[in-house]
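In the form predicted alone, a lone chain appears below as structure tokens.
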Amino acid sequence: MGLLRFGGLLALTVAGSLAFTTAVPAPAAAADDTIVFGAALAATGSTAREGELTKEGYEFWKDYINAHGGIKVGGKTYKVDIKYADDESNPQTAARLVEKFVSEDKVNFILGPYGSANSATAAAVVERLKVPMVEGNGAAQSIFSQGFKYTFAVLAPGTKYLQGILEMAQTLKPKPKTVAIATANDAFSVEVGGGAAAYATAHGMTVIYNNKYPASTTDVSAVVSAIKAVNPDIILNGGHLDEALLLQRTFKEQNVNAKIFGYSVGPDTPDFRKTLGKDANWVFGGTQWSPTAKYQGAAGFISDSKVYAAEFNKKYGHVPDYHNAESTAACLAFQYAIEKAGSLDPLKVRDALQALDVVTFYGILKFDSRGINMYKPMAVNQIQNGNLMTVWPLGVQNAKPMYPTPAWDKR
């Protein structure tokens, strides 16, 4: 979805949300000593797999908290529950579901959908209803240019997603000099590509290809042919899992070689490695979180990334990717804010979120005046012999980058 269309959709949602109701509902009471969250997540549509990863992250937190006594609010302890509904990967559906969660189902708070477009429409609704939403899967800064006060994002913004790969590239020999960037035409991906292009140019690299393709496309052959024609050292993609799989397959089909292949979304997901097999090797991915990250988290939850990864793997049968971790972190932001507020009043919890400054297994949770976690660094993972290894930055790496990527016929 392009920026123009994205902006138009957001404006339509803000205006159209008035059609639902003009009155702000009274704050929901926690029924049966349970704090209830609402989450509109894709179970169908183009982002269903990412929606499933998001739900796993939410559920892991919920089950852990309930198994360890719940959340203390003032002098009372509450269990937590999460109501889910399928937003069908559709931004307008996400907005309607969030409206229903608050106005009809009387949930206390909202956990964000997957994706920037869906997070943006949900943000417009919670702003009008004055109910806090914390999201971990909508990185487009355009969400936070509307002056919203009730939406908070635990993840670093889209402009940073591919910068770590370029930072790493500057330390490698032979040093790559030219960059090709292909981005899906949606708000998040456009920001990712723009951030990468700006960083590359500012640090002496030459961007020799920078173009968009339709979001959720099923044919990238023309894009791949154009990239092959300019023969870049680095190929970067701002997009989502299905597009990353399609591009990687097409690069092999057309025998496109580069020193570095990097994706904003894809390599971290179990599906990328499972689907591509050996063809996933050597690929780099920007990541919000790594199991090797060295953080000492606050009390009240698993404080260590390795322990979180091990416990998650035990529960779901796969090592958590950053979608899982950032979704759990969104829940943690609510947990610490509610405890700090000592109240379930939406305004008091919103104020506690705005003032939040806590380190977790995922890293720091702290928001600027817009609600963005600008304090969150990115890392870089690489698939090496079928395993996802963290290769950048130096402080968290558990492997050195495998570089340069060999030609397809030399692997």
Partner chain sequence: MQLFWQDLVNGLLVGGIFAVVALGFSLVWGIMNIINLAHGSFVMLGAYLSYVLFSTWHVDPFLSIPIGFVVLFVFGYCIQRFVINFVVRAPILTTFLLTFGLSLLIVNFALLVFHGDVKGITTQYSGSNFSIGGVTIAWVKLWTLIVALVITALMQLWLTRSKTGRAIRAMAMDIDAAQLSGVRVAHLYAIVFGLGAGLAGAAGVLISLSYSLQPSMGDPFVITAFVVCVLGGLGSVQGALLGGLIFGILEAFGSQYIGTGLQDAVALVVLLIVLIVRPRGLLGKATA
Contents of the next structure:
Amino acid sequence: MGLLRFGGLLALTVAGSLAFTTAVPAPAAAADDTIVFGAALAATGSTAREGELTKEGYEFWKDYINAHGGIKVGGKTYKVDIKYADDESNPQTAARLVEKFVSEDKVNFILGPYGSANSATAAAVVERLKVPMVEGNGAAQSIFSQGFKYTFAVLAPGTKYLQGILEMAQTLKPKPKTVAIATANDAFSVEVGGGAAAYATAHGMTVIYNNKYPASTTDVSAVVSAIKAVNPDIILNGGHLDEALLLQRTFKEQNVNAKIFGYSVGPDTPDFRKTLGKDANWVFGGTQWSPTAKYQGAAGFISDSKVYAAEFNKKYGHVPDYHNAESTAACLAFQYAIEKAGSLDPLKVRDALQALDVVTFYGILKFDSRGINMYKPMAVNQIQNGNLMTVWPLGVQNAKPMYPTPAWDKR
Amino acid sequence: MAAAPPSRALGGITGNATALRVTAGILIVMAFVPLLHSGYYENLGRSVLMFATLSLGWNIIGGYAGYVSFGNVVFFGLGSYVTAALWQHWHQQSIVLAILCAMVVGVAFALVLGMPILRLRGHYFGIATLGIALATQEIVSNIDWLGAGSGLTVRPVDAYSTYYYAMWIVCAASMLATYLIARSKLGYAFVAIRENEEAAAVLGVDPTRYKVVAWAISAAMAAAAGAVFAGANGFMDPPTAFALDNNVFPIVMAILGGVGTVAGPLVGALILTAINETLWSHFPQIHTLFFGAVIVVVVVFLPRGLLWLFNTRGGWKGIVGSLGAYRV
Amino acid sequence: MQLFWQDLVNGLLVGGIFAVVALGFSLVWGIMNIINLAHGSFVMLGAYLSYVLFSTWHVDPFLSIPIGFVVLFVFGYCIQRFVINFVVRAPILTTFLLTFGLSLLIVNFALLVFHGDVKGITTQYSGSNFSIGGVTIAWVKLWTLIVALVITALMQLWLTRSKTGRAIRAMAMDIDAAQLSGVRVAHLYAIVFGLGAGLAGAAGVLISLSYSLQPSMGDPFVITAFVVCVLGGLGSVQGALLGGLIFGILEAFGSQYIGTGLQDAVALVVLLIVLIVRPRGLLGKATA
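The form predicted together with the partner chain is what I want next, because the block you gave corresponds to the form predicted alone; please supply it.
Below: every chain and molecule of the assembly, starting with the one above.
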């Protein structure tokens, strides 16, 4: 009797749920006239917000493309569809979802997840399954040092994030000399910090503080008080949004002043300005893109950043930040590569991606032999009176940098 | 079968025999999953086996010996790093080598730390293990030889299904080991410690020594699982190696399936994974919400785990009637 | 040398928050033997309550503290009375699992309602600070510590002087004897859990003044609560306070002198040493 109860319940649950999962109708991949992309994105977990921004970027492109006829492959025009699944901000889940997209759902191509860790595990999967993936949200160079041939990243790599700020600093008077760098202890941030330190030393600045703190920590008082003690001209942070917020608040609380405050992630996101209000002013951020960037994109999509920003704002109710833009750019890479290859064959599209060289509203899309976009410069933004302005490089500048940053009690 | 002393572990020290046979059968069926040639099912199955192994490991110290450990993930993490280090520094891809080295490292860690820690009772032991896991994660994040915060890459072997078979072997071996241990003097010593540690000591069972052995066994299982996982994952960094999920879920699975039995962990792993996958494919946005609800409902109605269903007299009425066994 | 004093002050200030977070957790664990994994989610709810009140009606967060306490108290009472009480006499693992499920429920529900984006409260006085002898102290953090001390003192008074408080302590010592002398255990259990939740809610409001808000913000605080409770001794109000302050100081010094990358590891190693040398914690009772 017990066996029936137990065994029955067990078998029922297991078999039932497996039947359920396979019963979910998978849309016919590229049946007739649709190109299907798979995207594992965080809808829950610590990077849920960034996952949402990535999805907006993908969706914007999809709606635009479908409204304008679709992608031309050979002589035929195809519509686009993107399937999403929640990777829970977890790299293993991202890998499993990508596996499912390719082997069960038979999607054509993969759009990358958010974050370097998730991109790394996804990259390993697509390499094995030989399906191209383009991502716009995983900047750690370690993803690309393994000789993978099927993963491409449209964004500038982590090492470059803060270099623009230092480059700009060299042109300001009085020229700042000392630099303090604090980085969160995760792959992306460590690269950012390392790139900044290397650039500073190579260009005659002295790095007087360079330390890591635990990622997503709740308390940075020790880092802040140590930085205060060495009184640097420039303070840089390699980290994500939550760390940037915590640091900026703590700098104010501990009355730490510097000529330049620079963050790798944070100033660009509307959350940073909204949460900190006036305290966000004067902060510099390395940025992949801003609405004032002056690139002229090729035909086939919106070519002007201002127009992109306006259309995006109309659709989603907020001005796009660079997460949105780089996600759209990832889709653009596929669009141009597929059209050039004239085919949906994974290998042909992969080769077309490798050979891609096109300017878009986001900047140039071109990949080196590792799959990284080394050709797109990082710009620098600054929050001036509550507005985000591009201040560097001179070619895309729409405001002069406000320098030096006044002391907290003099604002 | 030898007359087993009545034990609160439902149905004798190994758990209900029929349940065990059914579960063993399912395990054998699972060995054939790679033949489906579906990357997705292989990934899913490997995940079930991995969690089942972690749960079996936890079950030894937490279920049989009654010492709830909140930090067994540290062994899993160390095992993972062994594989990563073997590839990164010595270019070794051999899964067997990785498993053996990982087990050695795990057992050594448990032995060294176990002596002082296992003198602690109840909650304090639990907290100490949690502290060890957290501290180890942070320390590893600062060791450059292990990739620090950025992590290490691991190149998987070309025949990718090998990882599935390896995980299956690790899980099956763990389950067999649990069965044999449970029926040996070790197993009875563990249960004696769980039921009444002072009495056990008086009767000649040295509690600390046996507890350390229990913890070392669970360490070996967890480390072996970690070693296989790292190769399959292709990448290892501190948050991945010491993930909280890998700490909490195995405990949840053991409880769901039936603590202190041989079949419980695998049963729990299967059911929890099945529920999670179903919810996720139907409610992509709010599956975790439903998952939490499912756990709450199941715990309220089945507080002693699934295997409890076996031992209730009186059919369904009996089950309903005994719902209030633990209420106040 | 100045750095030393600054670190000490920083440690104390953050320790006050740890103490309030741990207090509720310690009560529930010490008195009912329930490890409430949903404690962090209660803290989060308190923080979001403060945020909603501030952004909609400009209620100053310090005024929201009692509101947060009351709202979460009621919430916690209901959860204990109508859910947890079903299995409260089960082995500790069962309630552990139950609260884990509750935590998932609450956090994901908050994610649905508030979305994942980071929110924060910035008041007129945020970040304002003063200096004494070269040590900079933020006003908000100082007031947070003061409030934390007040809450702790009030809780201690209530537990020792009030009738309900004494009934609770009797129940903790021997539940059957208490029940025989007429103590309504189900109701009292719910009160204790409600208290734990209310304290978490108050802590959440305090936290909302200094930290950013996200649905997952409560998780690190559960772990801190665990450690502080054991450090200070379970079930002891003064223990939670002492443990919190000491843990805060340990983290501050550990991160400054051993390495900011190791700030948690240092504190945890000290915890381990304390456990080995004095298992019941600094102020805990002799029985585990």
